[in-house]
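Next up: a single chain in structure tokens, the form predicted alone.
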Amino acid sequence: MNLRTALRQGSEILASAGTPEPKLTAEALLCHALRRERSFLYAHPEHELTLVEWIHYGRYLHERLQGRPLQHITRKQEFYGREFEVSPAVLIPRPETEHVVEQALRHAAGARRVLDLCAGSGNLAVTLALELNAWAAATDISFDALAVARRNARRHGARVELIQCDLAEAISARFDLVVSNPPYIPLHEIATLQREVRDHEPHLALAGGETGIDYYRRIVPEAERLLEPGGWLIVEIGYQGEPAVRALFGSCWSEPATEYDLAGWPRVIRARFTP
């Protein structure tokens, strides 16, 4: 079998199921199949599939059929123009953090020292990093997931020291700004969730109480503590708890503002710590 048959049988197979965007998966899965980039396939289309490759093919797009994300089966998920590593262990990167880097690059510039609470893959960390030649300090509470965060960390080559505590419980350094994309589901929505996130992607990283607001009440307190007067903290919220953690801002915050994703919905809120 060629690649153009390959792409055209797998692409329908996945439509066929309901997979959302079913050419792009087929083409990510044969390229991770084959090692090639996405351009050998359209540069060799007659290209005959070992049996090594379309066993590989075969394998991903049941997998995918299952229900398996993408990025758990290529590895690989980028953000912020980055490729970072990606395993069940963590929450996969999604385009909507990419808010919470644009924000603090337009309003923590200067930024010389960054904490980033419940780093998971250590996408947040490792990019804020290099963008802000900065050194960084990113925990979270899983050690498999900060074994995942390491080794983004050294593929970019960013200063980045990774602690294992529940959020900055074993933090006592000052920080010019404070990040974290916690978990914000509220505890009834998960079983809602796309199976894709429900069922394969860690619950540690997703379920943030009965309202969806638990870590927020502890993130700021936290905040006020580590951040230099002048610091700010950035957090990634989700729409329906945007009220709730503005409330949480006390009078040593100034400047709080919500930020809103492509779709319209509130997805980042920043302050800025003026005690």
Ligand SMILES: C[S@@+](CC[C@H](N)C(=O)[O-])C[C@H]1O[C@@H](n2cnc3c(N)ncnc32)[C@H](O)[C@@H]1O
Contents of the next structure:
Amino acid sequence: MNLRTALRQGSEILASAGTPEPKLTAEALLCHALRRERSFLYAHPEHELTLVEWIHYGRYLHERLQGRPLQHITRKQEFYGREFEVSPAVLIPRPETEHVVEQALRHAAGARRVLDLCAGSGNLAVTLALELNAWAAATDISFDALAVARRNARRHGARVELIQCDLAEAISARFDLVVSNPPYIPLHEIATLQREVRDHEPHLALAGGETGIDYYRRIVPEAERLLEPGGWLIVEIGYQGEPAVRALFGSCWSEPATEYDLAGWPRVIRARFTP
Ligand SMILES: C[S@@+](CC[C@H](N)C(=O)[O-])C[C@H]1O[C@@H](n2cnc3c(N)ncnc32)[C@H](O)[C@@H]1O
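Could you output the structure for the form predicted in complex with this ligand, given that the previous block was the form predicted alone?
Every chain and every other molecule in the complex is listed next, the one we just looked at coming first.
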């Protein structure tokens, strides 16, 4: 079977099973089976798959049809223009989280010391360390997540120190910028999530307590303890969490503002620590 046929058949199988973006998915799986870039598929449509490539491609298609996320099969996801390793131990970085980076670059461009709480794959800490030319500390409670973050930091040459602890419990240094994309799904919504998320992504990365704001109740006071005066806290929020999270910012915060994502949902809250 040649690449053109493999791509067409793979796309058709995925489409008939209702898999989102069947053609892009088939391309990504075929590239992964061949260990080649996407351009190779189109430069060499007559290339005959070897038996090993064909077996790998078939297995990947089967896994995707079973609901395994594409990124768990390819073990990678792009975030803010860089490729990050992912595994079932970390949340797959989402494009919405790039709004946190954008807000940081716009409002805290001078930050030299950054703290990322709930680091996961390290996508935020690594990106901010590189984009701001800063030093970042990043915490996660999951040892396995930190192992992935450590490989991502090393791979991109980012100055990131990774610390396993409960939020900022082990941190006493001062920072110019604190960011966090904590777990924020209300408990009752977990069962209603897409199966790719519910069955394959770590619940530790998703569940944010009864109403989804448990983590913010701790993050805001921790930021008050750890931010330099004039420093910024920038957090990603769930689509229903905005009023409750905004209410956590007391009089020692100024310029609180909400940023909306491309779908129009409140996505990021930023505020400046002015005690
Ligand atoms: C929503 S994911 C965010 C990952 C990454 N920052 C991103 O934006 O894709 C939340 C992360 O918080 C971690 N986490 C959960 N509870 C925690 C806690 N008490 N202290 C530190 N990290 C925690 C999870 O292991 C998970 O990696």
